[in-house]
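Starting off, we have a lone chain in the form predicted alone, written out as structure tokens.
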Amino acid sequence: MSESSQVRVRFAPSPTGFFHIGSARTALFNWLYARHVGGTFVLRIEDTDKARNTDESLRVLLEGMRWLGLNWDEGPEVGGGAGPYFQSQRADIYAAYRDRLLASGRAYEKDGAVWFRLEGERYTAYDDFKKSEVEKVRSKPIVIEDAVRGRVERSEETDFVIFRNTGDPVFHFVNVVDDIEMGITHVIRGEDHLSNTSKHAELFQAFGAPLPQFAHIPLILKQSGPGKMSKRDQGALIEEYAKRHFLPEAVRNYLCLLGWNPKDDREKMPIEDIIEAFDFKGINKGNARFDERKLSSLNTEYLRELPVESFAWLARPVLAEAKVLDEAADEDYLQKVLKLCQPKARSIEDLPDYLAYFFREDFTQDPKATKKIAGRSDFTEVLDLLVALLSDVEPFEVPNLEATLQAAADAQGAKVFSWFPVLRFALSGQSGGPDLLPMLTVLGKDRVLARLARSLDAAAH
């Protein structure tokens, strides 16, 4: 077994709510590092909070992980040799480790709880916060060589609880025990856990276990203003992007850039390239600010590069739900429409409004376009001319359309592009959209002439 293949990382979420974008980024960085070095990515569920853990939250978490393509090597629904992978199923393991500390004198019972005893010189100090005297310890500082933060020196000054008086173990204890039992070699987690590291290091040492390599990654800040992005902030939940039909590849790519840089100014990268380039040296120390506009822009880039067959497969249910097309809609026609619209489409969720007129005759007319274009003094004159010109075009293809319209414009001393806004509005009710002449060929001659006639009739009344 190579040294790199012995690397074991873990993502240990609590299923108490939704799948937060910060948690997803932590899972992603662990997954990337495991894939980069050929190691093992473990998914461990910290479900000891009985009051808040729900099956629905677990389902959302697992679905979100799979949606992002973060397949785990060991964990729920996969198995592995270091299970169980739910903390609620590991009570006997925690009790055994507790008893080891009690037997060695590194733990003691007080007020119904079990406390971890720090080693060092003890003294009494006044606690300004609690307004009382407390016993403190002058212990040797814990030094961590963090792979991202560099040298970090911290120390604990008071003993701390490892089992509550309810008999339940606390986060710090189970976190360390699980990492020892599961052979975790690298702990990659958010910078907000840095303050826990000295407690965890004390526990590792008390059990005679080697410290894992810590790597505390930067926080994700909300889009505007100070503070860490929370579940209440817009754009903070992975399931939002799945429901809005973002491409998971785009979301994953963007998450990679929140705190990591390939050092070559690339942003849009295939996941294989990211895996190859990912290492701790590329992780930034400064916090990353979330920017949904940048994510949307990256999603648009991915969308425009999809094979049209894939684009159609993703778009059809969205268009059907919006009642733009029915299940029996012709696939060839749908793909022609999407191929035409793809270069300018921004997102799948916007497609119903963007291309409804290709499938429906009761399409909406943009009020601004109505005022600006249908209000032109030459509106009906241009429509009459277009009907006459387009009626004679055969076959109804772009080169013939272009030649016919340009010849007529030259003969009249007009600019052909001055007619295009009227033509587009009559056909779509919009002032913008995909390339106009290809749009005519996709709609077809009969539909184009019928819509021009209908616009003329509406203008006359």
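Residue numbers count along the first chain shown, from 1. Basically, rigid core = biggest C-alpha set you can superpose within 1.5 Å across the two forms. Treat the numbers as computed from the prediction; the structure is a model and nothing was measured. Compared with the form predicted together with the RNA:
- Superposition on the rigid core between the two forms places the CA atom of W313 less than 2 Å from its counterpart.
- A displacement of 2 angstroms or greater separates the C-alpha positions of R122 between the two forms, with the rigid core held in common.
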Second form
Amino acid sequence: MSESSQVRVRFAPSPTGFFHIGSARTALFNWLYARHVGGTFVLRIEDTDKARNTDESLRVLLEGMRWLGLNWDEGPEVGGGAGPYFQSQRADIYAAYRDRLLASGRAYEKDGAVWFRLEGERYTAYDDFKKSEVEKVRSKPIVIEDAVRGRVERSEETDFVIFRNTGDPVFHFVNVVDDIEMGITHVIRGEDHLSNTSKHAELFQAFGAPLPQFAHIPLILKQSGPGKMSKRDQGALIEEYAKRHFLPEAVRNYLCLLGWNPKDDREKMPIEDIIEAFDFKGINKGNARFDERKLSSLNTEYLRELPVESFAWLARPVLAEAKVLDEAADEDYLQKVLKLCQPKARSIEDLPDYLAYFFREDFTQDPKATKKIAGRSDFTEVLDLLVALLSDVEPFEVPNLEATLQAAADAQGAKVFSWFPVLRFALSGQSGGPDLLPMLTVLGKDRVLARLARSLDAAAH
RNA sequence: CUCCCGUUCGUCUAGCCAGGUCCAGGACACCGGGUUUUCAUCCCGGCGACAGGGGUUCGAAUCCCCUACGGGAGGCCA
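Okay, that one was the form predicted alone. Can I see the form predicted together with the RNA too?
All chains and molecules follow, beginning with the one already shown.
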């Protein structure tokens, strides 16, 4: 058997119809830790809010998890010995736990709801937040040894509801009951739950259950402006990155680096290496601001090193969808274009714009390039020259092209590089792009000469 | 209002626990130079931070205290 441990962690999302980037990272950190120690990663669905569309919401969630490669050992669709893994199916478990508290006097009914009873001296005081007199309790402080933050001490000071008057249990209660029932040993979650932990610890203690190891990870803040990222923020949802054809490995790698790092300056890392290096010591305390530019940069790196076949496999449907490719597109030609463009491409999402001119004659001309290049006084002169030179190149291959152009330039004491922008612009409408000479051979002699002629024609009018 | 957590370049961060090797290192972005016959490639360089104040110490980014700022929580939401 391979190494395994008794460690059990869980990711317990509430299906909302979105897979938020912060949730995704919480899932990721749990998964990483489980894989690092050879433990068990449980996926538990907190679907207690019946109002939400659970089928569709669950699908979004599971798809997002799979897209990021976060496989779970127990949970929906895979089962496990601690199920059911949907809170909506665990009502009798919650009722049994509630009754235990009722029986032991640690819970009582009031206003149709069930309240947890804190232990300690009671007094009433005006609460400036609730704007009313409140019964408070001098309870024994709860001390948590958080794996990320160290010792954190806090006390609950008011009894709290564990079952609503509707008969439904509340989050804090089901969360703790499920963690006990499912044998969760490590609770890795966002720092927004740190203050709730005293409440959870009270419940664990009331049930005579040992506290799990807590690890509160920093939050992800908006790219700009105050506060944590919310669903409404640009770039806050995992499904956006899938739709925009980011590579999941890149997104996952970037997420790993938000709040964790291996301390040795490695950034782009295979997931196996991250799993190996991942531990609580590497997790930061401070919140992190999401930066799409850095994500993009990582994504580009991953893109560049993809086998050309994979790159093509990813690119093809995107180009088809953008109508860059028509049904008559030649497969062999497409492969050549993609092979040429992959080393320079920044993203799959921008690929249609980047290489449309390979497939369409009605390509657009970049305004800046037009001004800079087509506005040159020698523009038509150079075009004339290029038509004359390139017409005679046979075969139309890089060495010949290079030799012909260089010879002509030498003969008239000109610089070859001064012609290149003109040539590229006439062929693509751009000032930049893939390597020019190979680009000529991919486009082919006929297409090249035709575009030069057309450009010349346009310049004459 | 109360409590909890945090604070190193614009951003992600290393260094802090075990004070000196840090006039603070890396990455993204930005700027400049070079290479490349072109380029959104590649290489080199630059810009740029220890929140502020006290203290401890021969010496503090590192330890202690205070302040400021940021974040979170305080629901019969999760």
